[in-house]
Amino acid sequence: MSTIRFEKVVKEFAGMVRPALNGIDLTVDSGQFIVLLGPSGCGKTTLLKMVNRLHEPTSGDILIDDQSIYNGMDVIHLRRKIGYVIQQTGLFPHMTVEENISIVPNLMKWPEEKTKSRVDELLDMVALPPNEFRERYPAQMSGGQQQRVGVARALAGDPDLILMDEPFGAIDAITRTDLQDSLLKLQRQLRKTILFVTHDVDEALRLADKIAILREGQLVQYGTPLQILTQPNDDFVSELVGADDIVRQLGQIRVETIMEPLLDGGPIKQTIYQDESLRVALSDLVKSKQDFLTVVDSGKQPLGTITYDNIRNSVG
C-alpha cells in the first residue's frame, strides 16, 4: 500500500504571474480514494502529474511511503509502480485490448502465461468478457468500454498507487455513472491508493473518501465529502460544492458514510445498498414506514443501519 506526502510543494512555470502550486502540504493515507477538486487552472492536474514526475517541483518534496521520489529514486522504476489513467484513455490504436493491457507486465518481464491470465482477470474485473474483447482494437469499442480498458491497463502491474486525470470527463452522463459505480466496486475490492482529478463536484462527492479543494494553486480545504458539505472553510468552498443546497447534499452523500454499526443479533429490516444516496434512503424510509434501514454490500451482507436521525444530523 502507498502513502503519499506532499511537503510544501511549489511549482512555478515560466511566464506565469503566480505559482501553479504554492506551498501544498497534504497527506494521502494508504488505500484511500482522494479527489483533487477545483476550477480550471487551480493546479489539480499539475499536482497529480508531480507524483509520477511528469512535472518537477520548484521547491518542496513528495514522498511515497516515506521515501522522496526526487532523491535517488529512478523515474522509470517509479512510473512502473504507478497506474495512470487519463481522459483520452491513452490506448494505442494499433494494439489490441490484450496488447494494451500487457504493456507493463511485458516491461516487467512477466511470463507469458501469467500476463495472459492477468489480462483475462482484469477484463472480467472491469466487466468486459475476455473472449469478446481480448482481440478488439480501441476503434471497435465505445468510449466507455475504452475507459474500462484504460482502468484495466492501469491495474495490470498490480500497482499500489493509481493516478486518474479526469478519466470520465469525455463520457456521456449515463455511462459516466456506470463507470463511477464500477470504480467504487473495484476500490472496495482492491483498496488501492487513488488520486483522482475532476472539476465535477457531484463526481467528487460520490467517489471520494476525502476531497482536496484547490484554488489558485493553494489547498483551501481537505476533508470527507460530509465535512466539505456541512463545514465548508469559506464562501468559495461553500459555493463550489453547493453547501447550502440540502437536496443536493442528500443526493450526493453515500449511505455508508453515515451509517451506524450493526448490532449483533439486531433485527434486519428493509435493506439499502451502501452506495445509495441519502435521498434514496429517505425515500425508502418514508415508503417502508420503518424506523431504520439495514445497509448491505453488493453481496447483500449486512454492514450497518441508517435512521431518520442519521440523515437529519448529517445535513445539519
Contents of the next structure:
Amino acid sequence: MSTIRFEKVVKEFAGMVRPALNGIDLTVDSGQFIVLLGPSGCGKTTLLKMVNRLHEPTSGDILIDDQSIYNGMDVIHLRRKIGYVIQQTGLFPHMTVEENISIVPNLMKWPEEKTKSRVDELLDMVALPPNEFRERYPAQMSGGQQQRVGVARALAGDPDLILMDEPFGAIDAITRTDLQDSLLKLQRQLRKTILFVTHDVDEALRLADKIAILREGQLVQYGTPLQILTQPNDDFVSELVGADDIVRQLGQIRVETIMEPLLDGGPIKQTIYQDESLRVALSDLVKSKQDFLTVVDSGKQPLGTITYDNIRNSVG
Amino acid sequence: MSYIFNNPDIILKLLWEHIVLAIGALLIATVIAIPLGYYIHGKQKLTTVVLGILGTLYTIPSLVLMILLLPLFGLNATTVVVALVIYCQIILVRNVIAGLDAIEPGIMEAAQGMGMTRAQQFTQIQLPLILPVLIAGMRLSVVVATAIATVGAMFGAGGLGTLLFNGISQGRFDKIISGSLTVSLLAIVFNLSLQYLEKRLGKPLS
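Can you swap the form predicted alone for the form predicted together with its partner chain?
Entire complex below, previous chain first.
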C-alpha cells in the first residue's frame, strides 16, 4: 500500500525566471499507474525526483501513506523503499545482472539465499531466462534487455512505490512497445503504485490508469486517458493528446477500460485480449460480423464484453 | 653484463631497495591522491588551483626537489620517497578526476536514488569504475618513480642508482651499464604488469 499526496509543492531553481513547479496538488491512490506527461521543461521529472528526495521542494509537502517524507524520515531509508528506474538505465557497468539486481536487497542486508532466489524470480518476471542472463554484464545486452534489468532492479526490494523517469525514452519503437506490454502485464500482477514520467503521449495513453498533464510547472489536467481524450480541459491538452483525431484515440484506448464486466457466463463469441486497442476491437467487430466481442485476459479467461455502442459512446 | 652475473647478490639487494622505493612511493601517493581527487572533483576552481600547484611541483628537477626536502627529512630514503610521492600526485590526482568525470551521471543518480550512502556510492560504484583509469595513472607513476629513484642513491636511499654513481666515480662502465639495464628492465616489468591489470579490469565495461 502506498498513496502519495503532493500538497502545494513549489520548486524554484536559482537563476530561473519562473518556478519549475508552481503549487502542485496531486493525490495518487495506492496501486495506480500514474503517468506524468508534458513537454520538456514542464517540471514532470522534477516532481518525480522529489518523491525520493533527489530534489527538495522550496515549499509544500509530499506525503507517502499520509506521512510527510520530510519530517523525521531518513532519506536513505526512504529511497531504499522506493523503486527507481531511469532513462539511461543507470545499470552499474562493472556489475553483472545479478549484482545489479541485488543492490537494494544487499543494502537492506537480506540473507544471501533470499536475495539469490529473488534475483531469479525477478528475471523470470521480466522475461529474461536467469541461467542465460544472471552472469551477463550490461554491455553484453541490448538496450531493451538492459531496461528489463532496470525494472527488475527497481522491484528487487519489493517496494510498494516505483518511480520511472522516461524509462523507455532511449529505446527503439518496436522494443518500446514490447516493454510497455510487459510492464502492463507485470503491473496487473503486482499492483504497485507507479509514477511514470514521459513526454510520449501514446505511451501515456497506453499505460496510465490516470494521467497528470503538466505545463510550465502547473498541473493542467488529471484524469483517466479516456477523460483526457474526450474531455480535455483546454486547447493545450487537446492539442497535446490529439483529442480531435478519433481514429487515433481508438488506437490508444485499451479495450478493458471501456468493456462491460461479465455478469454471468453468457455465450462466448470471438475473443479479444484486454490490452488491445479499441481500433483493433472495432476492426474485429466489423470483420467477424458479430454484435459483441468477449474480452479475455492473458489466460483466456473471459472478463467482459465490448459492443459497437460501447466504442461509439467512449469517444468524443 | 658479466657484472650482473658475477655479482647477483649486490644486484638483487640494490634491485630490492629500488623496488621498495618505487612501490612504497606509489602506494603512499595513491592513498593520498584518491581522497584528494575525490574531494576536489566537481569543484572547478579548487581543481584548477590544486592541479596547477601539483603541475608546477612536477616541473622542479628531481635533484633540486630532493635538495629542497633535505632540511625537512634528512639525508635518507624518506627525502627520496617524499619527492617521488610529490611527482606522482599530478599524474594520479588528474586520473582520479578524469575517471570520476567519465562516470555517466545516470549511474550516480541511480546509486543515490536507490539509497546508497555517499560511502557506499564511493566504494561500490565510483572506486571500481575509476580503477582502470587509476591503474593507468599508477602505471605511469611507477615508471616515473623508478626512473627518478635512481637519483635517490645520492641521498642515501640506496637502490640501483648506487651502481650508476659508483660506476661514474670509479670509471667502471660495466657497473654503469648493469645499473642502467636493470633499472630499465624494472621499469618495463612494472609497466607491463600494470598494463595487464588495467586491461583485465577494463574488460566488462566495454
